[in-house]
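In the form predicted alone, a lone chain appears below as structure tokens.
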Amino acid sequence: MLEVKDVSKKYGKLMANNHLSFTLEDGMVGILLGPNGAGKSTIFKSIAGLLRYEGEITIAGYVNKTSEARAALGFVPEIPAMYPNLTVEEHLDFIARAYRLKDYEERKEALLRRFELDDKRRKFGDELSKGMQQKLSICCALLTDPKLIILDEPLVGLDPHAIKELKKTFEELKAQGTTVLISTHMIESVDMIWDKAFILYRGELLATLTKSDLDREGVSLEDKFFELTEGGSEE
């Protein structure tokens, strides 16, 4: 489970996250929505332990900057950060060593096949297209079999096959009890798989919505999003 309690983050005078609080239970798919400048990437980096912030974030019951929490987390950043001098296969082997994984070869091979990287395994990081880097970043996050995986705009740059496989992966993760949090502008692309949606605007949480509630109201997530954020300006 992911729990964010009263988290705030400022960049100078800019309040990027303003006292955010939300939870996402085991086996749930959550989506984080908001216009540019809403604070989505900031809260993702805070969850991943990459930023200093005020408040508290726990992952599977552990404070997010502890080794236990880090072992439970998979993170796909908005911009892939590949090592230029490591091959595709070496990236995955590096992650396996860093997390002290055992008997990971079968999982590694399955991920390479699934995201059509098996024939690119000897290509170096700086030889990959943006889409291939994105797929490799996703494979690296999935290799550790995390209890929580957070993905910042994961569908951007992916080809149709990779998008289809990633959606299937989300469904499989949900079925096995993994918690998934996705930040995206592409509402229609995740409309069938989400359980909770968190609407951010100017660093504040405007609403926490559930799919079941919107289904009962007969309102689409897209319509609800624009209802809540209409009239706002982007950065």
The other form holds:
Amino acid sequence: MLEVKDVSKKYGKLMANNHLSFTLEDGMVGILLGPNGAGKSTIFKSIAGLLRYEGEITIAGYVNKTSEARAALGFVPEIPAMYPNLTVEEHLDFIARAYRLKDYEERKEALLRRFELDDKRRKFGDELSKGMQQKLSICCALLTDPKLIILDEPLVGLDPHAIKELKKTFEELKAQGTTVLISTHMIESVDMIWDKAFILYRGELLATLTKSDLDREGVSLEDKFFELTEGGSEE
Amino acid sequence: MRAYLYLFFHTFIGSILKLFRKSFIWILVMMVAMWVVMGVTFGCIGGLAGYAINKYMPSQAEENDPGEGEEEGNEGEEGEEGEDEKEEKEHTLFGFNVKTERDQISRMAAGIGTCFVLLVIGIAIYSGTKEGMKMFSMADIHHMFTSPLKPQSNLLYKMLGTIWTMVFIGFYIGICWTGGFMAAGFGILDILAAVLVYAVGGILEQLVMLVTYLVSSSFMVKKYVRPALVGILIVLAGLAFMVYKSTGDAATTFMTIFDHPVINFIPVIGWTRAILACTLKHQYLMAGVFLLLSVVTIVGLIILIYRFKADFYEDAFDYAEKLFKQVKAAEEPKAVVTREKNRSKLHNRNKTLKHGQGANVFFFKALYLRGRSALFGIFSLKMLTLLVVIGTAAYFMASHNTLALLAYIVGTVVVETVAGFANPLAMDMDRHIIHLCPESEFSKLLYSLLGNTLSTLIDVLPGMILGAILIKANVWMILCALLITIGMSVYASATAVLMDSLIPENMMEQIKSTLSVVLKMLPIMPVIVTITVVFIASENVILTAIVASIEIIVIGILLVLLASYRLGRK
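Return the structure block for the form predicted in complex with the partner chain; the form predicted alone was the one displayed.
Below, the chain from earlier opens the complete complex, with every other chain and molecule after it.
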């Protein structure tokens, strides 16, 4: 579903992504792990088609900057930014029009209920708290029923209920065959659902791990992560 | 298309709803006042224009039929030389001979049109290489850019919004200043042509900026653009110098260069200015042809932008992210604002604010801030710039006495007004510092504006004195000009404070710009009425200027009252 081939991105002299290559197959949940400054957000922005880079990224077989690829992608940015003069409901209606969705009303209502936004549907974008904006951003990405959804630090700023609902959503997405790529610091929050983990460090891909391999080794993802990035497990 | 229409319509409705929710009565009163005042004003403007045209301008018959007119004139001249002198005196307004120099006004206006188009296109090319993608917000990046909407469609959507604002503002200003133009002897078609040039120039500015950005970033020619602009400026300066040497007169040089008939045939720039130039010469068919050519150019540029496959998302993202972070940082209680450039070395950080207590601390703060960034605490950059600009202009204008005083006064007032539309209390209001001082909102605002006005006065005074000496101006006229400048400074600052307290920060850009222009123009309309009435009644320029200035200051204080009431309710 997602193929990142030899992608490099430079900001001036800083190499944010250095020849990254990885793939995420259909229906898998991948997680991108790495300390601050590892290049996680940069690769996410590159996948979303927001940056210029060297290399190749394809989504569902299409180059990521084509309309077909964008239609197949749902993107939840690290810091949500909403239109200040559109209400919660209008954000979703706009997304539906931009993606040419039909019969989306039921899905919209379900998402609003699930993320407890149904009583805030008339609130404007700039009247929402950061957590609510994050919820709306997730709803916008889920509304289009994407084949691939990428979420950059989606749990930051959410209340416990929303975290629980989002985790449940990840499981449902996995069950319905949607490919998910999550960038997070909170390893324990995705420990039960991940299939593939990509460890990034200083712009380079240190390792690609699969859950079955780690289970066989009897090592937790957290221990493996610290072993790779700090040279030993954290007690 | 459906998505863009939805976004535009609902953003518009959302902005209006928010505006009315916060300031319903205010907006309603403003709108009613706008229409009432505009009605009265146009009546008075018509009166003044008719009066001025009848009294000072040669009759249409005289203008259009020079042969017959001359004959009749010659017959009359033989025995009525004394009357001619009297008539010549009557044709003088603000030291400016309206009868003999009417053709020159038209040529000057056409030249100003050329300069305007040159300036906007030059700025567009310059900023196109630097900040061609500043129009997108972070919400656009997250919702539009990641959707299947075409990048070029996103670009056109944002650009058309800006263009709409430009056209509206052009027509609104045209309507507001119709009286002024008519009093200067221009007809309705001339004013319409000027507005069209303003609107077309504004649209071209946006389009050229985008085309420059797309071409320069795609073909890696960015580094050649600015040297090319500097080269054109050097050529223009060289040309001006050569023409000035042969004519010895600044006004003639200006008209020779910027109102040369050949300019009309330069694509884009020439075609646009020709709309005004041909209208002023009553060549309406040619003006129409040039308008058509300009419209074709606009359509062509829009198609070019739509067809141009450039990857601009990263640049747009960079600007939007930078702005987004700045706004977020400013919203934080312990905000640390980082500056892209270091503060000037002139900033004296060892000084402290020693004077003032209570509300008047805002008066001393304005002076303190001015002094801190000024050389020896006196010579600010603004003061030195005005000294050089006014001094140079006055030096060249001194050779053309009849136009000097008028241009000098109008220029100074316009510069000061445009520069003055900045809220001196913006930071105090944003950070709620103004509420920390336990005094009435009115006194805090008034003291702040007084401090700001005194700073302006200190900045303007040296330039005005130098200019006055160079053009040997009438002392009373200069004092009037100073009074008008002070009045406009109070009015402009008070309007800016009111705007900041009335218009929500996140308002849709088009509505925000439109409301800003209405708010800036609205309070000045009663002044136009006063000028009309006092001038027709007294025919005394100095008295008119004094009354108008006092009125502007009173309006400024009223605006402060309104702003302080709004501020107190927040």
